[in-house]
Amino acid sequence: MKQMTIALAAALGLAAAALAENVKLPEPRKTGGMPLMEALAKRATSRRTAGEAPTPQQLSDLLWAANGVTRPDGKRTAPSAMDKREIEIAVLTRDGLFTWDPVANELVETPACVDLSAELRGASALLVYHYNKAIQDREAALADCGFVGQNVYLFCASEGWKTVFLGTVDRVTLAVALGRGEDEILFAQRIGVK
């Protein structure tokens, strides 16, 4: 029954997203920020992700810094095993679920057909770190998202922005609300904006 509910649940969403229109991001900026070796200096873990919503910018900037595109042949900021780059990433705001296409740098929007305030808990953004098994299996795709949540927790310390990456998510609920199996979500990083 779990499994019908959610191969029902996925399917409207699947159908939904077929509808939803994309949200162009900015050009991300790829100048400034802290130096390296401050920003790893400053690197942490913080629980306290409430803050405010994070700027179509800000988002670009977040998202680009996680596992952006850095070169004409597809080569990206993270490194994946043999070049995959499965690592997807969904991002949770309160506006809503999206998927974000990093060739395109846009957001798709996916009308989550699930109550998510639970997972979001206030932050500014929860970042959804999923994988396609159709091209990678799990273990590489286990260290791939390692890298891509790393990259993330760097470009927060040179923000001053706050994050906690979680080994604990409800899968069931975010597999359903992304279409995916539950074993394709990996981890997930709350994000606070200051």
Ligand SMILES: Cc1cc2nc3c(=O)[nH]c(=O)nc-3n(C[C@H](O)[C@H](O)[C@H](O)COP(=O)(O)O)c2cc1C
Given for the second form:
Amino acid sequence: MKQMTIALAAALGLAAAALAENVKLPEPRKTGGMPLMEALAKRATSRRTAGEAPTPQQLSDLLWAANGVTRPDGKRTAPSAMDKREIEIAVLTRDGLFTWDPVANELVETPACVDLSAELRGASALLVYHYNKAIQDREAALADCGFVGQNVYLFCASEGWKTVFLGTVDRVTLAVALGRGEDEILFAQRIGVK
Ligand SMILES: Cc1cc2nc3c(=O)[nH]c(=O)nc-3n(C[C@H](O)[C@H](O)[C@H](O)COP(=O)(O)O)c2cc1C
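For comparison with the form predicted alone, produce the structure of the form predicted together with this ligand.
To see the whole picture, the full complex is given below, headed by that same chain.
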């Protein structure tokens, strides 16, 4: 029964995705912030991530820090094994679920066919890290994801925000919402904007 519900939800999700709209984010701010050594000293996990709704500028800065494009050849703030750039970031906010396109710096609305409020838990945002298993092996993807998570930790330290990297997530629900395989959902990271 649960499988039938999930299959139906996935089908509805695919239909809704066809209606999705793109939200162009402002240019990320690539200067300033806390000195690196201070950010390293302040990096920490906080599970108290209830916070304000992020502005488009804050989301743009956060996502660029996570895995944004830094060079004309498309390379990123985070390294990836064999330069596969397979880590994809979905962004859950109170406004909905989006998939981030790092090249266009756009959020593509991904209407969730399941209730994700338990995943957000009053946080400002939840970043869901997933990958395409057709282009990368899981071991490399797990390593690549760790770099993205650390970028986010350092950015949050610099901004004075709270964050927690999460291995314990509802992969079944997130996979259905994103139309991905359960094994393609790697980790998530909750963010509290202060
Ligand atoms: C791979 C990985 C998975 C984690 N999963 C969770 C999690 O599911 N829930 C949680 O509260 N913290 C999780 N954490 C955060 C760790 O508990 C935290 O990093 C650790 O306690 C050290 O604290 P620090 O980050 O402040 O140095 C995870 C961290 C890593 C690296």
